[in-house]
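For reference, the chain that follows is the form predicted alone, supplied as structure tokens.
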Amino acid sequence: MLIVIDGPAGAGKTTVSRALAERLGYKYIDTGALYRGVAYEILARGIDPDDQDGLSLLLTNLDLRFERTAEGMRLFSSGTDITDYIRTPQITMLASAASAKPVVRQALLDLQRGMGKQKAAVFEGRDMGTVVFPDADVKFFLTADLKVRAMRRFEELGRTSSQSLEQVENDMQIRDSDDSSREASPLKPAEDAIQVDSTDKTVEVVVDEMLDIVQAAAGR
């Protein structure tokens, strides 16, 4: 089957997807990595995040992939690991920026269809249901409190990041917004998607409630 989880930052979609692939013997595809590895060559190019040509020139010749390692899943940029430079708050940023192109959407769609062709596979995202795979076998939208998101993120960027709950905060809101309101692919639940708020849920008990869904769907 093919399963796909939407959602806010902070929702906890990358723990649950992990986990719930991992319960399923199925592949993980982080999705948002994607982008924030488009950001990270952005960055690195010095490519102005508005400049239709530079962009297009940067997509024609990206080479990204994900490979299993000996440390788990790392995704690669032309033979580079640059899994541990992607979760900067300034990447955080530029990725969400970049995600609103349409230039950058279609370049990463294709790569992503392309990987999803062979199915059992849980991809993570932000428009996976409406708009990647729209015919997916099941659908989540996982999304949780803005304050409870916000900790999260502060506590799982820990002493390396200097901002504050804050201003974690804020950044996650001026993201949410962004994502919501751009005219490519805004971030929302699918028709058919199954909500599920984990406010107040362990990562153990949002994994069991969709375990139970994905099952029962593949009993049909």
Contents of the next structure:
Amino acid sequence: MLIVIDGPAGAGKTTVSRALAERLGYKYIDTGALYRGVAYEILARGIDPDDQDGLSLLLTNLDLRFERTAEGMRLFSSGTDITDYIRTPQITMLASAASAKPVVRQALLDLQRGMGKQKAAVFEGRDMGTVVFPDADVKFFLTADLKVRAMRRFEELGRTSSQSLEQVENDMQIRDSDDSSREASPLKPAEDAIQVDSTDKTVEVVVDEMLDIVQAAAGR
Ligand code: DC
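After the form predicted alone, can we look at the form predicted together with 2'-deoxycytidine-5'-monophosphate?
All chains and molecules follow, beginning with the one already shown.
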């Protein structure tokens, strides 16, 4: 089956998607990492994100792929492992800006659909259920209150982060609003998505809840 999980930043999509994929023996694809990969290249090559030609050229030559290594799933761009460089606040905001560009979304659309061909996968993102995989077998929309999401992200960033909790919350609010209000594939639940609120739930509870739903869908 093909399972998709959409939702805002910090709702727990990554942890939950990874755990769900593991329990099912499926592969897990973090599509946000692909947008971050594009942002990484924009920054590395000094491209102005509003320069349509520069962006198009970058996308024509884009070579992003996930590879399983001894350290787990890693993201490679043109053969270089960029996994450790795509979670900075600068890349985070640039990925959000880049993701509003239709040319970027189009380029990543084909890439994502190719990755989903063999099914047996859990895809995490913002528009998985609405645009990329409208025919997915099970669609989840995972949410949580902003304050809880900001706290989770703050803890995840760890002590080495230069950002305060307030800054994380503020960035998150801006990103939520940008991701939801953009014209190209805005963040929104698919009509047939099952909404799950993780505000007061542990990861285990959420994953168990989703597994039940997936198993019920498999038996249909
Ligand atoms: O999930 P994330 O924070 O790693 O995603 C980074 C950015 O990419 C986020 O601001 C929105 C964008 N994104 C998107 O537009 N569509 C997706 N399917 C996944 C992420």
